[in-house]
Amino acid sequence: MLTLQFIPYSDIESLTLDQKIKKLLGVVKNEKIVVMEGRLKKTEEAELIKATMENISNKFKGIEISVVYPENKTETLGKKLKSGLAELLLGERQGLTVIGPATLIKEIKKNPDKIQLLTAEKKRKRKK
């Protein structure tokens, strides 16, 4: 079974790099596909996928992480003022953060607004 896991900004902006990595971590490795609203800055991510190398055992083969930012490059420069402003504001809420176990996804594709994600089957046990 695919489970996905929404985790909204508010339950993140407040937690320092160390608890972000923790939180998503664990979602992760409980075989579940955090759907995260807004994006993690360029630090913090290359800080999450250290953590994961550190991490990686047998049993945790590690992440894939897509971030789907809508960019509007016909936007004026009024509405590029005004969406610089509320980023400077409410920080790194636009934009959807898909980060999975890479045993579970097999290939994130994303164009500027979509994100296709292909998972792979997961093997079952057999019983003897």
Contents of the next structure:
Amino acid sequence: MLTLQFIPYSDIESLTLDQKIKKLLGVVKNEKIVVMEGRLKKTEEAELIKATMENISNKFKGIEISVVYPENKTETLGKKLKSGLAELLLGERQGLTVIGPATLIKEIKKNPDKIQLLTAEKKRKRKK
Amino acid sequence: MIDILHKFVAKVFRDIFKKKKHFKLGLYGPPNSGKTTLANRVTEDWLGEKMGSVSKMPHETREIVVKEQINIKSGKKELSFNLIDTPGIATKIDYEDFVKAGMSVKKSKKRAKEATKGVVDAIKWLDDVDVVVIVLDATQDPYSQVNITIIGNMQARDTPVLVVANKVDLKKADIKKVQAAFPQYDVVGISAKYGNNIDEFYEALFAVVG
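Mind giving me the form predicted in complex with its partner chain, seeing as the form predicted alone was just shown?
Every component of the complex follows; first up is the chain already shown.
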């Protein structure tokens, strides 16, 4: 079963770095994919990698992380101002961070249909 | 306004840095990008000796290796630094990958354990380096999150960065892609293995250090 867990920014903004990392790694180690609103600071990402390494075992092989973030290289001055204002107001709240267990992502990469299969399976179960 | 302030702080930092006679140069990057091959190239060029062993198998370098007092010269310019070769930074390490590459299970598990410790140490050293050379394999996609994280950490620390697009001797190498991924930095394409463009690398290093 493939499970995505959404974590809103409000759930992590008040947490300390250790708490954030514990929360994110806890979900991923449970074989779930985290979809987090916003993004970590780069220094926090480095700490997440460090903590991931400290948790690696024969069962937990690590993480895959991807940050989806609105592009800064805007062309017009208007767009630049708009994105600058958004950055100022929203800060790290902008974008999405996806973190998944490395073994699960590897399986999905090998067989991209797996997501569709699992989603379909979930839908069928719901209908019952 | 923020941009002006940022540039001012960066300038002050650079001026302080310029007065330093000796600095620590860290080689960072993902596994198998050729950090140790470049380290060997530098130490062979200037000290006449190799720094570490290289292998096609990832995570060959699993400990921080420091080579002290390297002096490089170009005309009247001179740089003196300690070279720090770091283990490749990765977000995942699977001992089974080593087994598939032909290593015994026992050795693979040991290698994986050492590699995880190596990544932790490499990240800890981010605070201790004065200049960073990010070594990327120019045949691979430069937009990986690990690369972005390493460079972002250097940006956050205001550490001068030179990006090296390594393995240009290979047909698949694409320097333009690396330049497009990191337009804010100087990117120099080299082959650390064969020494292609190594003089450009030294020139770029002088330019980054200022």
